[in-house]
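This document opens with one chain alone, in structure tokens, the form predicted alone.
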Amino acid sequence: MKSGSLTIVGTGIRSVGQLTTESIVCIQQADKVFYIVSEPIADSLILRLNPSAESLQKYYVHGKPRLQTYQDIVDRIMESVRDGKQTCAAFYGHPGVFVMPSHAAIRQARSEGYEARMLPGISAEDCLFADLGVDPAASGCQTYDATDFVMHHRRLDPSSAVILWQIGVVGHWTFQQTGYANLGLPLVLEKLSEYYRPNHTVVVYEAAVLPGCEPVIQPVPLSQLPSATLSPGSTLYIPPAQATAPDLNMYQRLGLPITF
């Protein structure tokens, strides 16, 4: 292994309280720290932990394609690694969930012979399970990016829960500092109408990013989703719409009693 290294960490959704001890130590001991967080308190916290910390938020420019932004972030991180520095990059939430640059940077570092690893963090999905009282094991859970769901032939199981990420920025490939028109939302509704009745209640969710604040939890009938308040951080949770169909043959083969 070469002298430089890369550790990717997650700061959690609420950095104060959700930043793990292991991640704190990595930030403190790194020669160079890069970070992207969602609020000023987390920004100050990381700078206190390591004065070398450099925000990567500058690469997000209005109208700039996201893929170019992600590549610029990877290039900046790799500059430090190639310099022989023990480099740490901190991303809010879980660093492996909806964080393309983290995966790309690790692949790049490893391909060049550098040690690279990722430490887990608390994601928006973890917060959703806690705030909505959802157990994903109860009925199963399908998760898709909302844009990906529209663009591809995804098939849903209405007896299972569904999570659609980034429901407030469907079809947007550039960073918009002034907000998003979200013209792709009707296409999401069009596809969902194949599986759910218009009055099926769904939940627009957004995790609280500051201590003491409450999460956004908006239950609405599916047909009224366009009238809900959406942001780039909004997630759509769709509870099961029907019971699971048991496979009697498998019950028998497993030797389980049939009690329904």
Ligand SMILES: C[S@@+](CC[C@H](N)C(=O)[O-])C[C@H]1O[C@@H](n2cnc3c(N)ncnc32)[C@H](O)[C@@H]1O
The other form holds:
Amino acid sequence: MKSGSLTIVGTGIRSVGQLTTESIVCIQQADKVFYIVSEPIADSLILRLNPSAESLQKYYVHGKPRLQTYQDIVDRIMESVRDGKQTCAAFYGHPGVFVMPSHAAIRQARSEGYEARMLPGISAEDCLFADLGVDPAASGCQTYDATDFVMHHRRLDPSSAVILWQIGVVGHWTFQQTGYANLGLPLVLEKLSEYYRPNHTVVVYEAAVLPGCEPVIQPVPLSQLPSATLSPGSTLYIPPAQATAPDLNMYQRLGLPITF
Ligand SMILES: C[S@@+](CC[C@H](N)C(=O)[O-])C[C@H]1O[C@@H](n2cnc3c(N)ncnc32)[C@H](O)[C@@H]1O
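Could you give the coordinates for the form predicted together with the named molecule, as opposed to the form predicted alone above?
Complete assembly follows, chain above in first position.
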């Protein structure tokens, strides 16, 4: 192994309280820290843990394609690793959930012979399960990026819960400093209407990012989704719309009693 290394950590959605002990230690002990967080308290928390910390937010420029931003982030992180530094990069939430550059940096570092690992963090979905009282074991849970859901022939199971990430930025490939028109939202609605009735209640969810704040939970009938308030931090939760159909043949083969 070469002397540089890379550890990717997550700061949780609410950094004050959700930054894990092992991530704190990694940030403190690193020679160089990079970070992308979603609120200013997290910023100063990371800087206090390690004064070498450098924000990667500068690569998000109005109108710049996201893929270019991600490549710039990987390049900056790898510069430090190649320089022989124990490098730590912190991303908000879980660093491996809906974060392209974290995985890309780990792949790049390993391909060049550096030690690289990722530590888990608390994602928006984890917060959603807690705030909305959803247990994915109860009905199953399908998770998609909203744009990916529109662009591909995805199949939904309406007896399962469904979570659509990035519902506030559907079809946007560039960073927009001034907010997103979200012109792709009607297409999401069109596709969801193949599976759900217009009056099926869906929930626009935003976890609290600051301590002491409450999550924003907006239940709306599916047909009213376009009039809900959406932001780049919104996630859509769709509860199951029908009961799960039991497979009686499998019940028999598993030797389970049929009690319903
Ligand atoms: C680039 S992804 C980052 C996800 C993050 N790594 C995580 O683990 O949650 C951004 C998307 O995550 C979700 N998200 C981020 N912050 C959120 C919050 N405070 N509440 C609900 N969803 C959030 C939204 O779907 C948003 O569009």
